[in-house]
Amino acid sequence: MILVIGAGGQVGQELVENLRKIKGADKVLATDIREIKDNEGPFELLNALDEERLKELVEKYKVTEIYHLAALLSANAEKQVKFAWELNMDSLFYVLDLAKEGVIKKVFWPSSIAVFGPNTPRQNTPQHTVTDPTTVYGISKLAGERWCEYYAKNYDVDVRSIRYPGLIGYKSMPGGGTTDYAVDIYHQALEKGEYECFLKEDTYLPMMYMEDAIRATIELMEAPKENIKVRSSYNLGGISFSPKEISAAIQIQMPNFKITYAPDFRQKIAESWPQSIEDTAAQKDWNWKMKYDLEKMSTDMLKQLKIIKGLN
């Protein structure tokens, strides 16, 4: 059995979705900390803090995978300071004591290019590189990916992770991140032809279309694990734009959409990550091809949103 954690969260819905398409609806329970509505396969409520909880369904479900995707995002963190290091920390714990002691065989935790600081490369970022971030975020997904290098280096533990880039889906609303302008801004364009951007129009960051960041996920989990040589957390380069780009690719579709933009903190987190990211060792270990750039990504949203808003 398979647990996804943080399953009514941006990633969580779609991976749970694709997960029980290649394995089965009853091969993948899904948990929250709030109930799910029109789930298709096994929920449970799970507080990622209550680790006898987490014991139980383990025990119950007899659970050999883990998907670990609870985590308080970067704007949303520099709100809550102890409680994001609290819950991005322990809960992880909680999972690699787990699979240390033989009861998990595999787990899965997302890293995030929020590792990255002032002083990393913002071109081409390499897989090693220097890491100092400047968000509390950043700061627990970098202790993170220690942590899993050691619990796997020291104990073993098959822990696979990605440094996932601004994920953009149509299936969920923006979550908290930096890089959600990139989810709502298509959004706002089919409900109101306008965007007030919170970032600079020339501020390029990473993003990724969820479709390929699901794949990425599911087919590192899927590779044989000494084909695995990135502990910590791999690269995902994803597509690199502004919001002045990404506002063109939609006025393709729609002329008459207009973009303004009034900068905020997050606009301070952004311009300490980096620009674009280089993942040739994904590509080399586990054989990882992003398939969406932006025209396709913004062609493909555009559609499906207006499909969920009924505006076909």
The other form holds:
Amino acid sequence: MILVIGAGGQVGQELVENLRKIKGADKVLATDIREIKDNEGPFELLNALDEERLKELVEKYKVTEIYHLAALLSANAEKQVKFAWELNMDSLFYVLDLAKEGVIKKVFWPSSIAVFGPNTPRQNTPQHTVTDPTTVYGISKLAGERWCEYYAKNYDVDVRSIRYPGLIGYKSMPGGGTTDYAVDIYHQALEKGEYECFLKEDTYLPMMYMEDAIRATIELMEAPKENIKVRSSYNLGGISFSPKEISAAIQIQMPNFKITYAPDFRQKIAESWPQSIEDTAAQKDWNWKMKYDLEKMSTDMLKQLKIIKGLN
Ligand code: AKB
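So the form predicted on its own is up there; where is the form predicted together with 2-amino-3-ketobutyric acid?
Okay, now the whole complex, with that chain kicking things off.
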């Protein structure tokens, strides 16, 4: 059985759906701190900080693989510093320790471009480079990466990870991140014809369409163990664009769409992150190849959201 922790989140919802298609609905146990609506397979409530409950579920469902997605993202973590550190770190240890004991054979844990900081090269950021994050979220992700590598090297734990860029999808909403604008903008474009962006127009960040991100996650997890050379977390390049460029992509289909700018505290976070990422290690080790560019993603986002919102 595969266990997904944080199944109600932005990545969790789509990952569970895809894993169930591949493995069978009854082979994927979705868990979250809250009930999930439209859940089509086994579900249990789980607070990622409740180690006893985690162990109980692992035993009850004979879990051998965990995708641990529960975390506080960059913007929210700045508002709940201690709690973010506790959630993002302690819950990871609970999962890694189960893997160390041999109960769990494989773990996926997401890291983020937030592990980079102001002294990291901002263009084509390499896999191995300066990591000096300035956010609570980034610090916790960097520490998590170090622990993943430590458990892999010292206890032979098969833990795999991706440094997700900002993720954009139509099926689920992000919560509390700095890249959230790139999802919200499509919703507001269709609902109001305009969007007020909390980042400046020329703020470039690496992003990725959810379909690519989910495929990357599953491809990484299915790759042969010996191919996985990076045990901290893999860079994934994604698409690099600014708010001005995403609004231009929307205007191709909605010429009257308008964007305005009112930067807030998230601007500083965005400016501490890379603008574009280099991902040759992922390409070489597990054949990673992205499919969606900005134009293709925007076309699909608007098409799918129109259907969901009944605007056709
Ligand atoms: C965030 O904005 O906090 C996340 C991330 C880049 O990890 N989307």
